[in-house]
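Form predicted alone, single chain, as structure tokens, below.
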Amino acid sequence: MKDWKNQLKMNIKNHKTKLLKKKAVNLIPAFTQLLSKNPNRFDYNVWPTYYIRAKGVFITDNDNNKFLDMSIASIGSVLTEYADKDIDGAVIKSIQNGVSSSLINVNEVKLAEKLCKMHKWSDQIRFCKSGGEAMSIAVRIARASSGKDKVLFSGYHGWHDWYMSANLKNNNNLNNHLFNNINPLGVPKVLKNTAIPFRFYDNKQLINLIKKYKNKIAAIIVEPIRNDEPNKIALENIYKIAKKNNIILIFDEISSGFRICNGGSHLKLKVNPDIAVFGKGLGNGYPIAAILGRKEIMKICDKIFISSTNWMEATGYTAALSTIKKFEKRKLYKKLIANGKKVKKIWLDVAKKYNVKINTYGIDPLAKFDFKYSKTKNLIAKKILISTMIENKILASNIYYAMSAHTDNHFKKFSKALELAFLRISKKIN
């Protein structure tokens, strides 16, 4: 078996990408503005990094190596395709029109009477251009409409102070949530024991957090599902327990929004809260994030300070109506959940004949394994994964974001190449 390293410097031209890449490491300082966008968290040495072209499922590199996209999606933002005619054709006409005035874009309007109509418990929304400030101000309407301060959290919501703050008491505080010995340099001291962890399943664990900061908590955050099936019991008690404690629960549907039904995952559980945050595959890859609540809770808007010039850009709600559209229409979220399935299956599949040791894991539409090895050889593992992906022009990892527009013939390719990759890791770890 050749070296897969070799034949990779003879199939992939990447001058241009390195050239580009020794001056971002000087220009951009953590070299880019979203940590799992970079080539580190790949493989630094052969992962494309920069594009020219995305179209359909296809991404083209500055080197004009053309990719089969199985990987990121561009980290669960697009939902259907990359360069999707009809959202694409209906921002097109958006931007012919203007997308910033000194009036208010209709589409505003139109896209909050939308989203209030698909979660009929919401009254309100407040709108931005991204998920993690979308959690922001979530926050920030909690604490002003409560007039508490600490929150209770689970999973993974952001960059920002409010939320990197929890490991300022301790460093892994985030360990099971975000990443591993985050350091929130940066973040406030007096913030310190203002947002407090805890395990998603463990009730007593939530009560006891509760009892312990009585009549001081503003809200308690989740997400409905990430990296489990969902599980309408446990999201019950959390309510429960909310409820019972007059304590404002904020649903983070950034990630699960629109993949497991058409709105917010919540939806389809059942079980609604007093806010859920919105973003990512809203916009199908254009910026917007939505924050919706009810009444009683958002007026408090009204009275604080919540705002930015660029907000109000209209792109981002023409984008939202339409993807919303298509997946109304074509209930793209079976598709999604269908791909993610397939995708599933493939890797145990190839992984059982290559006796290939993983596991997987996400819902379909967020699909993901990990390596049963050592950590060192799970490194080398997945290095051999993605070099051999790459060498067969296919962007994957451990990593699955589902996009509707793949086919039979896009997941034949992907068996193919993963066969190889399996192989090579069989014989090197085995």
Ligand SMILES: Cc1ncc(COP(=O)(O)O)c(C=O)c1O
The other form holds:
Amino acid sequence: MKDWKNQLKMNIKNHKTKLLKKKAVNLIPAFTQLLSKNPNRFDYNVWPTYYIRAKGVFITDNDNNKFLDMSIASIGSVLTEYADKDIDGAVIKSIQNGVSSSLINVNEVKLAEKLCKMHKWSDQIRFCKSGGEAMSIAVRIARASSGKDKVLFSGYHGWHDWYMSANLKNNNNLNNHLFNNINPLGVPKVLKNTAIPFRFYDNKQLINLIKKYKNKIAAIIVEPIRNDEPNKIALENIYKIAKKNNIILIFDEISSGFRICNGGSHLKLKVNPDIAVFGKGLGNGYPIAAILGRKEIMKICDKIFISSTNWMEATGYTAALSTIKKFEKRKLYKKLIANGKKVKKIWLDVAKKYNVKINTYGIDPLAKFDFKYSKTKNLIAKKILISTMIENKILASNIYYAMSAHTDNHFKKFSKALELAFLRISKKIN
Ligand SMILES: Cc1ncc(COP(=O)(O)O)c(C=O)c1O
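Cool, the form predicted alone is there; where's the form predicted in complex with the named molecule?
Okay, now the whole complex, with that chain kicking things off.
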């Protein structure tokens, strides 16, 4: 077997990409706008990084290499496929009719009506463009409506001050929710102790925090599902704790929404929050996010100031209406679940065949695995995996965010390349 690095050099052109990366390093601090698309998250030297075309489940990079994408599906913001004809068709029409004007686009009200009808417990809704921004709005609404300042949360909910303030007290506070030891530089120190993390499903810890901060808590924020198997009972208990203590319950459905049913995952789990927040997949890649909630809470928006010019552009509303229509018509969440299950099975089967130690986790449409060796060996294994897949013209790492357009042919190609990757990993590591 030839060395995997040499093979890579032979197969993939990357001259233009290298130049662009050199420019980006100087021009754009932190390299790009989303941490999860920084090539460092994969392998800086081999990850293709820039695309010029994305269509179906294929991406053409800046050096004209065409890859099958079995990776992060635009970090979970694309549910069907890239350049989806139906959704793009609707958006192109709306572009031709003007994406912006001095009046409000009709699709804002149509989308409001549609989402509230799908989530029958909700009465009112606000819109913006991205997930973290939407969570910031939800927290503002909860604080304004309750007259209280503190929020208890579990999981990742965006980059904004309210969330990052959790690390003012201790740089470790976000370790199990985002990543280790982030310095909250730039976040006003007066926000210390206003956002307090708790371990998901650790309801004992949650109750203790509520006792400690009696009558000071505006909201409890969780993702209904993510890395663990759905746990209806634990979620019901969080609901009961919130109700008993008169605390607003916020479900962050930015990543979980539309993956296991049409709409929020809480519909499937049959536990309703006071506010639910959507982003990512809602627009199948177009920018749109939604904060929906009960009227008695949402009506505070009449008295406070939450307002922005670009929230009004029409493509996001149109894309969301078109995405929901397609999703409902074809029950596409079933395909996302099935595809996630298939990839998990391929990972496990191939790992077993080559005696590579891994464990899989995450709900099926947001599937992940970890190598189970030392930290150094895990990094080597991940590098070999990514490079071998790229050599075979596939974008893949240890995360698979499902797209409904993946077919058995794609899984076959993926499985064949994974065999080579895991064989190499086994030879190098075992
Ligand atoms: C659960 C959850 N909340 C919030 C966010 C932030 O969304 P955005 O990146 O659109 O700001 C993310 C993004 O990964 C997320 O997964």
